[in-house]
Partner chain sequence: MIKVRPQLGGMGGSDITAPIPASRLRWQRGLSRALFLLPIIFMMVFFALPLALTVVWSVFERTMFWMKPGFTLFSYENFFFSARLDNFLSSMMHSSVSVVVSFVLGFPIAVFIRRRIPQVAQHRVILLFILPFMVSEIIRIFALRPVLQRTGLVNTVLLELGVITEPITAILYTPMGVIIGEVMSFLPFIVFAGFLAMEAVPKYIFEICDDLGAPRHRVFIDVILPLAAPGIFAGGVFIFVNGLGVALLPNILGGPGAVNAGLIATQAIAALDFPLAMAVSAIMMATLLALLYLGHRLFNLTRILSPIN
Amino acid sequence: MGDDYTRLWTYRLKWLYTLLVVFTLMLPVFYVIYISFNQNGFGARDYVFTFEWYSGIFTDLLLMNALGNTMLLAAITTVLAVPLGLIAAKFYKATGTDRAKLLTVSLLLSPLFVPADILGSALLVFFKNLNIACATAGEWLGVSWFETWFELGYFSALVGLIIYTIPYIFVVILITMGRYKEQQSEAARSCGATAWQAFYQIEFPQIRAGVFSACAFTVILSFNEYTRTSLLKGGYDTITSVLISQMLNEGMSEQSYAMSSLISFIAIAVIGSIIIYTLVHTDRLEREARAKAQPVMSS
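Take the sequence just shown and give its structure alone, in the form predicted on its own.
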């Protein structure tokens, strides 16, 4: 009894410590949320609770245009990067030798070890010179329709975001693949299933939580990314560029605080929903496994 009691309190203390760390890391976000409901704005002596700034978000054209650009970048990045990360994780699992696995991991995680400003600057120089080369080739050929192919814009920003997010996607999906056995796909193939059917009907349901988590993670990373996007985006605005430029110049507006809080609410709700769903789903599967493991009593 004493050992069980000790283990119970150790388990609770570990959860308490984890929650305390998360709360400490989230304190700046909670402070921004606190300011967003103040009618008098940041730094005011008196605090008056209001929802006024949240309704003002939709009348701020600068914020709405920046939000639209950011959502478009996040959506396209998710659609392109998550399948690439999934393919990379499957390639890693299918690789036989340890040297090949080490090389695969090194290549996929290498962008994490390059500082954001250096990687963004390198891509900026690359696209600038590539665009000059295309323009020069167009002059030689007497055509102009591909002179602007590689100008800074959505394409260059997407390349930077995909390079930035793929390592995280690869790790998240690879973790969930750890419990999947390749023999299940082989059994499905031996029963006549195609490679796609074996993946979609056998493998994907077991790694679905990792794929959905990678999607949510990619969207959040795309919203939070500033350095690479600001160097590669060209002439349009994103949420982070607007907020940081306001903060460095005249200060964030009350609508900007409300927009930041709204994005934080959505991110917390998405991540929290995924965690709760995973916990509930895992608990249900464990109960079903225990029920199946119990011996059947003969009547």
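What you are looking at is a predicted structure, and each value in this text was computed from that prediction instead of being measured. Residue numbers count along the first chain shown, from 1. Here, rigid core means the biggest group of C-alpha atoms that superpose within 1.5 Å across both forms. What changes on going to the form predicted in complex with the partner chain:
The Cα shift for A100 between the two forms, taken after rigid core superposition, is 2 angstroms or larger.
Please give the corresponding structure for the form predicted in complex with the partner chain, as opposed to the form predicted on its own shown earlier.
Chain only, nothing else included.
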């Protein structure tokens, strides 16, 4: 164990290392952003700064069409998955038995451990089979209104995205709920609130930050998702599927560099502001927590 000075230096070195790792992880993205501003594109000897490619994005119909699909998918996924995750987290906290808790946790967290391509393939075959089953049943019954329910398309892509995002939602909300004392809901009930009133008047204001972060995560994660969506989306184009097909075939177009930079930039900005908000917010929460832990001892 060294003296205070060497400790201070190792402390700084450790900080430096931590930031360096984050920077390295971000490096390729920064590089893409750098290239996207080069008039001569990737690999050129001379660097000429330009916004040209960015203006090109919005005239690229393929990209714009894909952007529309992607945004719609991300929005619907968020609207469906966040309430599902919230309900699951409430169930997890409310249920009394350990077995129900374990079942909930393992069902909701295990999608983390199932690689994208494996889950995507399994769901693809699942939906194709459902589709065949529906067609057969329709033929047999002589009705056809449900025959196209499970065709690959928005619905199947949504299912894939919900399963992909729900573990993150579940964890984020559960951690925020950890600070909430269930007795407040009971107090509200005994004041005459219905279960629903107790939730949205008392509990929700206190877990709002977690729910909103979960929403932001879900939008960004489903926006960025490629593997599951591309396997399950049917005929639609999404941003990531357009990008990857360009990447693998003719190499990325300059517009695509610009598009990648733009969506990366937006994601970083959104999450960045959430981080900043959380910093401010946790500060306040922490102060309150401290104040609660040691109430002013005069009555």
